[in-house]
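Only one chain comes next, encoded as structure tokens, the form predicted alone.
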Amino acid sequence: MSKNYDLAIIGGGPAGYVAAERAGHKGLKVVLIEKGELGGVCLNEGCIPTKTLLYSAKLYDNAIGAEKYGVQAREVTFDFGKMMARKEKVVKKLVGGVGLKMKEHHVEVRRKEAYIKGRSAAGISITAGEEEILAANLLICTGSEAFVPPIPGLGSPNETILTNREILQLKELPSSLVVIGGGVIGMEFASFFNSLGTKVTIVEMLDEILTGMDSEMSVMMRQMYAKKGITFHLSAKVVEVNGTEVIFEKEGKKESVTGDKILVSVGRKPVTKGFGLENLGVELDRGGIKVDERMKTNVPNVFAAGDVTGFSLLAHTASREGEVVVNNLTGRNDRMRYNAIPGVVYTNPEFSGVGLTEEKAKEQNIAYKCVKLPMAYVGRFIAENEGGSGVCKVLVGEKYGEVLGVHMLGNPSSEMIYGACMAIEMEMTLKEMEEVVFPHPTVSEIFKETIFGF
């Protein structure tokens, strides 16, 4: 006999694990169901995990350069397996976080795997096991996993070729590394073994590295990293791998570079087979499930959100459209935006962005004006960053003087940009902007002060 829900949802990520805290909050009856841990790629295999290990690289990198700072650090080392080791303890400590939520806000979990049967006028039918439920709305949450390209010889992850999911179970530190892809999983874990030490080469087939985000400030990174050892090779596509040789053509040329591991990062790909989403006849649209602005697919009663969708594969986002379907189902009127989705690359600097690009206003017919000011020009960044560089670039409507983008590079940018995210989400302007008054001394007057050269 099957057992009713107001919502079913499949895939317990950022999308669906909030999506059911949001809805048992507001009296909704809820099942979750993850074939795996809570918390999904984000929590167990991307987000949290690589931070966690960016964050012991960071303070390994500080350690080394405390002289600067009047302070003796001498016979500064790590250990890789103790870094390896808390990094699954801070995973299992917010996994089980995850647990306590769905508890408090009366969220059934089932952790088995969700099969889709079809929709009737009685509702949706979905199996978890061997549990029959129905449900009367099915949010779709079941992420992304990795993109490996079909290269002659890359084939499935194994000892020498890894995903970010096996890199993340390495028990010994490789003495070289080879990066294929420069994108923001790439250059994070190129960061974090470049700090430790390991020969770190990145093979992209575009022109620059980070695509997407401000091209400016792309190169900058890529020139820091430079100096820091790693070895960059833009404009050069991937054509075999053997063993640990991976083989790409650059300017018509084929050259070849060697590692002890290969870390694949060139995307990933959204995850519609397997738990019968056919059987519902949902609209997919470039390999991900076609949505409207309110997260509804073609079919009613069936929402989707988060990497499925093949749109924005980010965790924050993800949450932001289970929310949206959320409100939706419980009476407040939502819609999914997405002017002001922030991007981070967690290296060391950070890296981080919202809004339009200086490249996307013009792809956009857009007029808008530029102001970049150095991040030494507040007195905390210079106090905190001992020959250390950044920059902060702010674009503004021509016509109304309105916040249209904002990037930065540099330490703490990832804290800071939340700011801006409101300043774009509320269509500020550069007059209601002044009017604002930032705490001194800090890193984020650099935004204020930036706008100032207006």
Second form
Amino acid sequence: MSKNYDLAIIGGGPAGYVAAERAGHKGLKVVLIEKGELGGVCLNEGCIPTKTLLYSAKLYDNAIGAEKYGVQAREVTFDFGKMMARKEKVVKKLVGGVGLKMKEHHVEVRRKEAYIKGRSAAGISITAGEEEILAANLLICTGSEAFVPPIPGLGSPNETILTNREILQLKELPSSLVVIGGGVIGMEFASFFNSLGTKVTIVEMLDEILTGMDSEMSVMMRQMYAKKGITFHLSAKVVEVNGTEVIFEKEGKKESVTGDKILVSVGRKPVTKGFGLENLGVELDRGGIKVDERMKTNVPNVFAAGDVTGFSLLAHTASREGEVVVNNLTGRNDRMRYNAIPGVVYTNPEFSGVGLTEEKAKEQNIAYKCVKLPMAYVGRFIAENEGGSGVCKVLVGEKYGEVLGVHMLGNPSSEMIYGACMAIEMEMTLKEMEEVVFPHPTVSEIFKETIFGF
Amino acid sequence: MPKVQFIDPGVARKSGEIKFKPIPVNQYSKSIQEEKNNFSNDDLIRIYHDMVVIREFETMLNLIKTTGEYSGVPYDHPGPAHLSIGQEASAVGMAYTLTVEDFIFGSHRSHGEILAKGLSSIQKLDDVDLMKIMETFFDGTILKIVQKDFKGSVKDLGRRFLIYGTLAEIFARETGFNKGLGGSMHAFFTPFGVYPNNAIVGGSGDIAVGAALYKKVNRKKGVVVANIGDASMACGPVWEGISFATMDQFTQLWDDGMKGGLPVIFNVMNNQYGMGGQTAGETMGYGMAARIGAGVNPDQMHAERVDGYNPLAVIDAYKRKLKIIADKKGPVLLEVLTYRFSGHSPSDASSYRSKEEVEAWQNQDCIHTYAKNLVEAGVTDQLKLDGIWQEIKALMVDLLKVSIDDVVSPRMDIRKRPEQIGEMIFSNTPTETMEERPVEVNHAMAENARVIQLAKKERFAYDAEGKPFSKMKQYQLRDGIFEAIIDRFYKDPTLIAYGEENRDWGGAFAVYRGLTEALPYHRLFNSPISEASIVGTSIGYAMCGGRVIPEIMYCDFLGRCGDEVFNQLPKWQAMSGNVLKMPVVLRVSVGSKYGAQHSQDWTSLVAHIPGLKVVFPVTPYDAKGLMNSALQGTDPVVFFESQRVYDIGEQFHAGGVPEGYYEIPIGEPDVKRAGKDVTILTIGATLYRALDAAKILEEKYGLSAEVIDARSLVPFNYELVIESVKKTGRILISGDATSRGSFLNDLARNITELAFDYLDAPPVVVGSRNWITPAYELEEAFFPQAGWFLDAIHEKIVPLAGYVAGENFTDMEQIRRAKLGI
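Having seen the form predicted alone, the form predicted in complex with the partner chain:
Starting with the chain above, the whole complex follows.
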């Protein structure tokens, strides 16, 4: 006899567990099926472990540079093993926390492989291991996995070839690391290992790292890291991997670089196979599940959220998408919007942005005005960033002055950017922003100062 | 399938052979000298005169089209001009013998026939009657124009009237015969017996037969001539018209006083070309069109080919053929051989024929040859004939100037009265009977077995306790239609009904059971399996002043009368400048169990065409009331019925279906169930599934649905629906038509525009899938079901708690299906 639920969720990542929590809170009978650990890639092999490690690296950096602030720290060393162990502890704690939240909101969790059997007038039949489940609605949040491109010699991850998953399990610090792909994941690992003294080389196919972010700041970021010792090969297409040697083509010439380890971080692909999706007739688009603005698929009662849709690939997007599903299921007409999704690179300094970049605005023929200010314009930044530099850029619409995009390079931009998210989401204009009071002295004042630059 | 006729296998299976008689070809050989006893000199000269009128008229148009002027009068005519230069003898010969009571129908190339028949009628009318026609037509508007400064005879005034009225019509002037709404290819003038000309090749092939049917059934004088082209013999409706016209029942089954063939002459104006194709030798196989008569009936339609280059040969043939018609031996097929010098239209470079060929025919020009013969026979001299030509030319110049004078001959002032054309689309004149005279019936209505039986039925479906009566006891939808129809049969003597199973069988789905006993053959009969002729003849019947109920059984057969329903039935009221009325109620039954070609709801196709009223009642009360309205009107009504509900009883109208006469105005939707949370608007039998859905919505989800039955598609009053939407904020629109391009979308669009501020969700269309209709057992996947309403509400309007949708109404699926065209 199968058990009936209002909502079944496959995948316990930031889309799935947040949706489960919200749905449970609203009184729906929810089952969450997860074959691995709750928390998904984000908690287990993405955001959280990397941020934990990056914090260790930052502490180490700060200790070494403490003298600039009149603090002396002698014989500063680190223990890679302990760093990795602490990361495990943090992850475990958070994963446990998710489990508690599920209990709190009466979400039934099945730590099993899910398989969709099909859909009938009674509902959607799913199995979780041996158990038969019948649900009125299904939310698919099966996430994504690292994409390993078909480059000769690259093959599957092994001792040398690593993705985000394997690199987080390293026992020893590699002496050299080649990073294929200078996106967010690549840059964060590069930053971490660079801080710890690993010789890092980044091979990027495009003509700049961190494409999609503000390109001016991406250049600044690259120059900062070049000074710190990272070697960058831009417009470099990897054509072959031979053991520890990465061979790439640059301006028509073949070059190569070797590393103890090679990190592949060229992108991620949605997971749509292996759990019976084909039994529903769900339409796919460029590998991901196609959804409308309410995260509905083409099959009634079937929704998808998170990386499995194949576009935003961010934990906070996934969570919001999950919430949109629950809102629509519980009678609130909610549409997913992507114009105020922040993007943060947790390098040192942090690089954050939300909304339109200048490149995008030009591409979309949106008339805008733009003002930028150095971070050093505000006192708190100078106080805490000896010799450091950074910049804040604000884009507003030419006609109405509505905030279109905000981009910041400098610490702690990751904690400040949400203010810009709110401004964009609320469609605030320059005038309205000018009337907001910011705490003084904070680095966040750079946002207000830039606004007054118009 | 009359029982009185026994199909004897012994006879039917006997061996033998079919014998044909020779078909005469161009056998007329008399000289003018020999005809002098039959024609006065004036007659012979008038034939010349009439041919020259046509020649000069067409030449004038040709010059205007090709050079922009005629005799120094410049004019730009952007519209069509399909000229018949060369064919004058055939037209004048055809019209010469006909009287005012005789009607002609024509084609796109009929200027010559209009003029010839008009001139012939003017000649035969006495001056008083002629003046009366001219004085009363459009309140004498045309007369006043042509009378100004004219001092000649009434007949000459009549000729001015004819030429001006035709020319002004061609130039789209409001002072034309049809207010400029007919134009070159359609112009006509019924008081002279000139009935609509048709821009669709072969269009007159069945309509003219309907006119002949009108004359026969209503005992009116005169014959009907269908002027059609040689190439139109390949058109289905022409063949269907011929088949209808030659039905055995006219001579074998109809009552004694009515016995005899239809008074119709199929006059094939054989100019030997159809567009760029040569009929004999290229695009047809008949060799001569007259041959076709041999295959139609034992009389071979009295077929004959005559030399249409000689007006006297055509007149001779007509004298003989009219005798056949008078003897009730019609119909007749006459092939009149001729030749057009001009191209199909002035833009035609005649690249498909040689210069030598055209010259050879020009060398034998019918007018010049006839003139030469007249002079040789001593009837007149060339000088006199030339004088006639000069006079006609001067007349043309004069009338051209008048007809292009924007002050004297204005076009409709659409800016001043923007709805002028709109107001002509329907006549909207309630008319109890088309003619005041006793009706021909077999017994008093009260003696009719079905009428007696109906008196015992329960006129409301439920008893006082709300329990339904048995189907047998219930007064059903088919009874409502029957009551309205039999009532009109006893009121309007012109009313007739026919279709493929109307007599004896009792009509499709037993609607006409009882009518066979009540009505003589000529008021209710079976037609050939030939929808084009069923509808086409009805159009001709109605044009002449009769009321008619054609019935085509399945909706899917509408395609078989596509031209009749889409081009003819809807358009003639407006194209005539409201001279004609069209009291036709076309009964169409929407199927449901018989698969892809017997289950389609094509209401949308019909609603798309301006000029048709479209109704689809699904309750006995509505069916009777709407049929009464349809039959009281003078507009074409396509009356859709659903095979799902012929046996349904009245569930809504308190007190049941009234026994007496009542009307439900066409165009008024009706609330069948009151509600406050969501509106469901339905077309057709979907109503009952919507009511089922409303029940589930109420009981399971606490949503109260208001269900509105559209009842009519055209016209449609949105006010009731908008009031409902103001209350509910949500609406679903449903019907059994396939969704894409259906009228449901039209309703959705208008409701969106008219009630946008009140809508909480987009209007949702719940129609059939864009597939073939599958077998009955699979229909649940195709036609809207009760569950589909809930599915659509859940997906597109408001989520229903814990609801699992059956039919897929997701946006993504909508996009996907559209992308695939399914």
